[in-house]
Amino acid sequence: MSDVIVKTTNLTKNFPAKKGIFRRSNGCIYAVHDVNLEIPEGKIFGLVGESGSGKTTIGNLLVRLIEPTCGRIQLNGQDILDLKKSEEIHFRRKVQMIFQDPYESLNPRLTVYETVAEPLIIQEKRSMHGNEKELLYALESAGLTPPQDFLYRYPHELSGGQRQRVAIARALIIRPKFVVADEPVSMLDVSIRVSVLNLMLELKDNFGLTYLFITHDLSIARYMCDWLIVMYQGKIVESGNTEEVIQHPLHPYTRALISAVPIPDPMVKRRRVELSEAMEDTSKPPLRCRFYPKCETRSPICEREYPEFNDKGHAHFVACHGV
């Protein structure tokens, strides 16, 4: 296996909760509970669940935008939480983000152009002008073709493709080595998608890059992913090869979650694993099983306790008691 470039450590982040007409504290949200992560450098891998589950506050815990209530996050070996401000600056050269929404992620006043060469300017220093080399060839890099007629638009003068693929661009601009995308191709229409990761694999290759990819979409997860990792509630419930937990999914809300994607063949019919409507309260989380109220094949022990977090062959991790 490849060199591990991020690690997280029983990483957890609390969200104050706030209730009432002057917003008063009342407890909190536990996002994020105990998630032990190790991603080898070159690889996809790939974050699942539904909304809720706490998969883009991982991945804003990895590029820090927020801070972690406890826990540990390295890169390449290095702790990225005590860093001194000059080791922050480098920190933020390995490291960018894709944004889901790239209009809402580009500022609408700055053109192509300063979008693009901000990185440049914050990380390195420099002037506004003179970068133009760089700019156009991180453009082309993404997509964006000629590179010269798109570097004085602004943001509406642009598709929801070519959005993305400046955001893509500005990413790259300073060569980072781990990038977290986190929905980065769910705004857009179904008929550009493809061709968005497609270029991001062929980047992935060009650039020598390690994503972290966030989806719901466990299609599109199975295109792109070379490992998968299935979150509920804060909580890692299923791990290992993307084909190996496509095709043999061991916890109950893997198989719900796989058992809901649409068959194009409709000749072929798949049992449709129903979940109740049940709702953990994420305020008080219980020491047991989190899919409990939901689970079709919950027992007694489910009820005292939360299950280890196990290898049950082929490198395929489960936490479940039915397993």
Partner chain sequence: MRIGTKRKFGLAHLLFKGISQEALGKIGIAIIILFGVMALVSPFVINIDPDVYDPLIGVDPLIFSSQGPTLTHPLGTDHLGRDVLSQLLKGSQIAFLVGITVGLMATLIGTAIGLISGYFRGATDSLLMRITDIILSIPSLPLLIMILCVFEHRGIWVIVMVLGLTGWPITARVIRSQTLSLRERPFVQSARVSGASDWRIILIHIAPNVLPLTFLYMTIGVTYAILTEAGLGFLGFSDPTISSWGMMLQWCFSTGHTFKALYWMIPPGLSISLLALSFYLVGYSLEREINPRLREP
Contents of the next structure:
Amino acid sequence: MSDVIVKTTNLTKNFPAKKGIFRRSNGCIYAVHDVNLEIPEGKIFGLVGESGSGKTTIGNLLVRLIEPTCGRIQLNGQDILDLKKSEEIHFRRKVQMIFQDPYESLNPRLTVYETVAEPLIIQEKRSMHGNEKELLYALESAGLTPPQDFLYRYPHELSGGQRQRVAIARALIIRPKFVVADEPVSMLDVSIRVSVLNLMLELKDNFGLTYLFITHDLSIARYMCDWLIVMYQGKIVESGNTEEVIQHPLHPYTRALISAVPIPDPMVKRRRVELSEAMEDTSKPPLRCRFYPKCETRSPICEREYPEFNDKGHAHFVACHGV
Amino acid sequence: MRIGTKRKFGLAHLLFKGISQEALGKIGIAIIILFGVMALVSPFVINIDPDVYDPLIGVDPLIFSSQGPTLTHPLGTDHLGRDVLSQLLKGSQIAFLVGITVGLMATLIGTAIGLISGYFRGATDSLLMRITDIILSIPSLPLLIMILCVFEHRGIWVIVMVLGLTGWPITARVIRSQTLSLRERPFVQSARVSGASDWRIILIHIAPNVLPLTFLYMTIGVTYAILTEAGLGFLGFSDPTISSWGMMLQWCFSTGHTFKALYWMIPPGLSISLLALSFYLVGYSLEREINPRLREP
Amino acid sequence: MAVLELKSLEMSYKTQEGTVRAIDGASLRVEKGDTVGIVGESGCGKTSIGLSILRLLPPNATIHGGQILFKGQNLLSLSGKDMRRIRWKNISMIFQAAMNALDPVYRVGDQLIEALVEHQNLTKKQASDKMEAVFQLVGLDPGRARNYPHEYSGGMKQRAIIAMSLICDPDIIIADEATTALDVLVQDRILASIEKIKAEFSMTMLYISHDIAVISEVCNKIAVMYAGNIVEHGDTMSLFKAPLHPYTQGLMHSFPKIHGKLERLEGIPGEPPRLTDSSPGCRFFPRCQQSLKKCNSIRPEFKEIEENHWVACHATRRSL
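Could I see the form predicted in complex with the partner chain next, after the form predicted on its own?
Full complex below, order starting with the chain above.
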């Protein structure tokens, strides 16, 4: 097994819940609760779940866009939460992020050159000029050919797919080790999604990257990821090898999720798992299983305590009393 | 190496496009140019014969009271026999001086305060916004008169300073709210992930995106300055050693010529309205380009 | 007679960048009891078709050719008043932004009742009974009828919108990305409801979506749109078994599968064209890997190649 590049211990993030016209703080939303991850180097690590599952929050925590309420994050064995200012810049060099919306993730007033060169300018204290060599290489690697045609264009002159490639070139230019990709293709047209996904696979090998791939789309997760983590309301419910999790899901939530994916084949009739629409209130701490109100196989113990995260063999972990 | 398409998303391009697309914007620009020319020819008119045409001390030796238009005085003279036209030309110089300086000062201060307040939030934001609220909540004209009364010698620069230092709150508010939304945008987060410092984010990523809005508020600031200076002049609180348009109206009014000498009253009054209107028109046509909600679908 | 028929419909938007030919000669028949899916990427004109049928286009749009026949009557020649009568009562719609389609200051149930009283001249009591029946049909608890929209979850709002569209027993429902913004579990429940409604009432639907998987589950006929043209139209089975247009074939290879063998996908090279550019040839030509010489200069005709299977492609015709 390869080395662990990113490790989190009891990672927790609560957001204050503000209500009423005076925005009084009352309680909080448990967005991510007690999450332990070990992301192996050189793999694509998938994080799947519905909206509100906390998957984007984890992504933002790992690149330190937000600070956790408690818990630890380690990168290559080094704790990244209590870095000094001077060390932080080294951390920023190793970790990059690709955002969901390519129409929003590029500054509309900067040219492609200025956008892609920015990490170099910040990290290596370079001047704005004279970075053409690196830039052309990064743009070409991101599939923008011929690259010199793109250098002085503005985002509004590019299509969605081209913008996302520019964002990828920007993320790669300082040769990071670990890239968080938050729904990188969900805003793109269907016919160009695959090419961006294939590009990301290629770049992983060429640049020796490790991805945290966040998505709500299980089919895309299956296409991309080596490992899969399924999240539900801020908790990990299942994790394991992607094929293992998708072919033999153990947690009732994962089973429901997989059964709900429409199949583009009129010959196949899918079996539906009917779930109740009841939801656990995320402003309560997870004392019982989060999935309890929806679960069909629940038993009294599920209401009393939160299930342990157990190995069911083949490195397939699941947090459910019923399995 | 081949260079791709040239910049065409620059601010100048945007401003030009915004103004030139609207007929009203073109009218505004035309009026501004007209007054600009008037300001520029002012020294030449005075130089014809400073003893006669100086707006303040030049007195026609043949005239001792306000007289209607003649060949030597196309707009007539005031009660002391001074030339109205040369006063009007000098007045447009002053209007530009006051308008542009105050507009610049107020927008610079307002933009800086708005950016800092919106970006850093927290205690800084609360403090700056409470100051803004205080200035906004006091009626501006009485406040200005109060401040001006403190100064014994009210030079035009004192007025410019006072107007500039009190004219920024609305700009600050608007820029702050824009900054609040910009700072959460993914491209700002992307910069943060790359290790950009707060000041880099403010200057490179946020400021250029609020700049069009800044320009819009500057045109409004200029309008405000011209009208307020004229108002103060008319009330007698402006610099008495300068023939600003407000001052001209004040002289006309205080000597009882208001509706008896239209040749004296109408030119400064009309000039004030037109120049203020022209900056307003420019701002109005800019807004359509800047504010996407006003653009047609 | 077809419930709805489009005959070489042409529509364009005037924008700052020029004229956008959003629909460039689209023909389509929807028979009673059919669910026809329109699938295509963003900007291909599929939403514009829905809006054209309802005549809810923005002011910068003009329809400058073709006909929209509803039960043999051309909707384009109707007055605004007559069109308003047909909308909702005969042709109803489910839009993507479901959250905004409900009036936030009225109870959800009351909004349905009002529509009934207005359009079908029912008494309050009859309307209320019918409202409850429709609530049950779409899987909503009639007890929640007295709630306001903000008390509903996203899925419930979407159900309420479907209830709204059903309430006047329309002849056809136009659904535009009806489940797109929803989470996959919620989407699944909504799709189940739609299928149930279709089965019970043999509802006629025009289902617009970018998701070919959803379309394949809901629809018995599919029209594939690309850059303002319908490029292929046929029943779902034959279209999936043997897609004829290169774009349809590419689209089928653009979706990763959740079951079955995991294979590398190729997608479609290139990018969709800008609709402001006009070229005499096939719009798909720049991305097509099976193109012929004439494809760049002559627009292929939309022809019936097999029974009930229409394609607009030069290459297909030659291979047959």
